[in-house]
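In the block that follows, a single chain appears as structure tokens, in the form predicted alone.
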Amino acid sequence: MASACLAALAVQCLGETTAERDTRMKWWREARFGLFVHWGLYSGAAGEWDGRKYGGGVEWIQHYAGVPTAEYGRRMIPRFKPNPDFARQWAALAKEAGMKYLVFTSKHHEGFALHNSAVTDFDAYDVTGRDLVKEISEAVRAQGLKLGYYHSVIDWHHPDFPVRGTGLPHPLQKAEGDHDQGRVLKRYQDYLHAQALELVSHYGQVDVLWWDYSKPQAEGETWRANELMAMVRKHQPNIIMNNRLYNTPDLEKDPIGRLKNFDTSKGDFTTPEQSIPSTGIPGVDWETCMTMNNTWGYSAHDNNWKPVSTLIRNLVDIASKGGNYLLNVGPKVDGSVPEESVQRLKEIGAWMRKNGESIYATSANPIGAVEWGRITVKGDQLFLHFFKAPTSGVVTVPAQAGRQYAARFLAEKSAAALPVKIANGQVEIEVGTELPDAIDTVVVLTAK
């Protein structure tokens, strides 16, 4: 497989034309909103190890606490007892929230796989007798959602994953002694490829593969990435993959850099993390992934929950820039979703049932920034998202010659039309100084 593509000819490495790529990406670009789920053995620690509470992403707790593999498994495996119905609850919640796809951690950095893997006994089937990837996949499809697997290229459990040589984290990095002695990277590469093959060949159609993650010292051919991507596409020709098999600009410090340096030969979309780029970039597919509190995995003590207003406005902001929003939940060790997350998703869903038309299948704001909120567009409709009422009660947008305009509040289907007139090349819409939705009132402006 070629290491680079002829961008000028709009052809990807897999021999795909621009039209073919657009067809494959169509559902993802229209979805705009998905659920991220971080769940594994780490969920049983709930952010605490030996009496010490850890902050940040507590799915990293094995690394933070420097716990050797054998001790970690001995202490965490007995806690991992998923509820019988957890997968259906996840999928139903995503559907109720107005999400169109669900991506979950098939294996995080700890190395514990949720599927029935033939190449390890450090997996859910050997621990619980259940293939949890199968259960989740079937539940997601039953709700009519698209399905995605997150899969880490880091694996602290595997005896050949490097401790120090890659610049990537490992629980034993600060431990005394040469812990890399006897480790062979190729054996780990073979293992990584074998597990990925199981995921893309045993569970039917997979819509997204969300890799995580690389650094300059360990990227691309450290994982035999071109070969890995080709194998995945052979089994799942319509799959959409991110670009984290390759090094990209810093996840949080330079989100716009991730867009500017986007290369479709290394993945279909790029992933600003915990941040929203200041602008989108036409022709670049991107997805902001973000937590509801401060952590991806479950923490019993992280109560810094974002308000629903922030979550809804984040979604609107991202859609107005042409991106997707992958919003995370961290279930407890039994698979149940914390009530704080449940309530927020239900409230977002209530807003989406009234206003989802202004999010799904929309394009980025074609006009430029406005001080009262955000703008999305679909065909001949502009969706004006008001985060606050205009001081004068009137807003203007550029008018197109020969068009007639009509406006109304989107959430109020039977509401009377809002007063509209054209003056000096501008459409003037009277929305008033008091709006019906304090979070985001959407006005749909239709050009006839």
The other form holds:
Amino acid sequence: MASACLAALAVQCLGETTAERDTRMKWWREARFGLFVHWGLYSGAAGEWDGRKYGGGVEWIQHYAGVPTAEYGRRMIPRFKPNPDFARQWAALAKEAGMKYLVFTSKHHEGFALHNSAVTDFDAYDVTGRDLVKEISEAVRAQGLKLGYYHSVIDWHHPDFPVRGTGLPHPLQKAEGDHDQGRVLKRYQDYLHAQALELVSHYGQVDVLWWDYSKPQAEGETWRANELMAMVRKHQPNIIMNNRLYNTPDLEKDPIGRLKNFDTSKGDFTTPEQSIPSTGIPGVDWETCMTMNNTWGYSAHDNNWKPVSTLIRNLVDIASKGGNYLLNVGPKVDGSVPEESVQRLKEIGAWMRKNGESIYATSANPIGAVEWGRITVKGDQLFLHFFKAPTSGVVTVPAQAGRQYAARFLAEKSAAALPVKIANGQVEIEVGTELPDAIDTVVVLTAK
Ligand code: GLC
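What I would like now is the form predicted in complex with ligand GLC, since the data block earlier showed the form predicted alone; can you produce it?
Next comes the full complex, this chain leading.
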């Protein structure tokens, strides 16, 4: 444990001081909102295999249906025909939604790599003649967004990836016979490292590496994680990595352990999946990733779309707890984003253009829970997010001695100031009982 870098202590870690780490994390902490993209061969199955429809995350369809990799490739590769402009469309959409970064699946569990890899022919270049990691990376940067690669350490294509005994899924687990015979983990590790090296050395600056995922029996040195992370950092000194090379303590369910258990040598941030930690994870960098329906990869029959009000309020809720929101889309096999997702992202974007100031570079609610919504803060500005109007039309927040306050609706720059008075150490703001934005009306309270 000599190398442990506990967030609670201001120790030097990975040759980096706390101040240097803060500088490296700055853009990510300010961004608050990113696009997650799950796209690969599985997108062509669209949630259905041999006439059977699957639910849940259908990027797992190969595993759910128990399909050997040769058959999977033979049936899925002919469908994989990305349209010429797909990468530009993703990046433009993320930008329009008010997102600051985009993380996409360079390789998901199926093992199909989107880049031109020298160590396999199970990659996009070999089947389409296009290096899709290059296309996506360039498109993302062209929009001024930060760029992230989601890379799966699970690999259902590689002949040396363990089938049983790791606690991790594999499509052949239920098949008769001993499919682990002849598999040599070291050869898979070398392959994983070789592809990661290609990703961090062939495409310019990479801002995030989003590893996925580990279990108690397969974590850390199962992937030669120390060496892997050190190699990545050597090529990308400013990169930010999540901690899924390790089986990490569940910080969401462990309020006491939070700060003291978070070891930054195992990753810069932690990744609650499909959930928002009820009181945030103070002192720890975290990012909630979430689907818009029930699946990460495209499904033609999953219509359980979250309303845009939920998505906006999730973003606000997360920001009010000091985290980031990585919201997912699962493009169709041609790379086009489902209309339901496009529509939602555009509506979030319209809200963000008016209210983004109350999200970007803000910090967690410094006051405590309020019954009418959420609170974020930035310098002398307190952003009051009303999910509903207060019954009395008036809300109070603690006043700082000797300061004057002014309040207005954030989205309406020319709106008249809202009546404010100070009484009993509280600022009383009269917002009214009818608020202009039914999803989230933001009132900015400025202290002078
Ligand atoms: C899980 C799933 C995966 C998805 C990821 C996103 O680990 O295996 O399909 O990519 O979560 O967080």
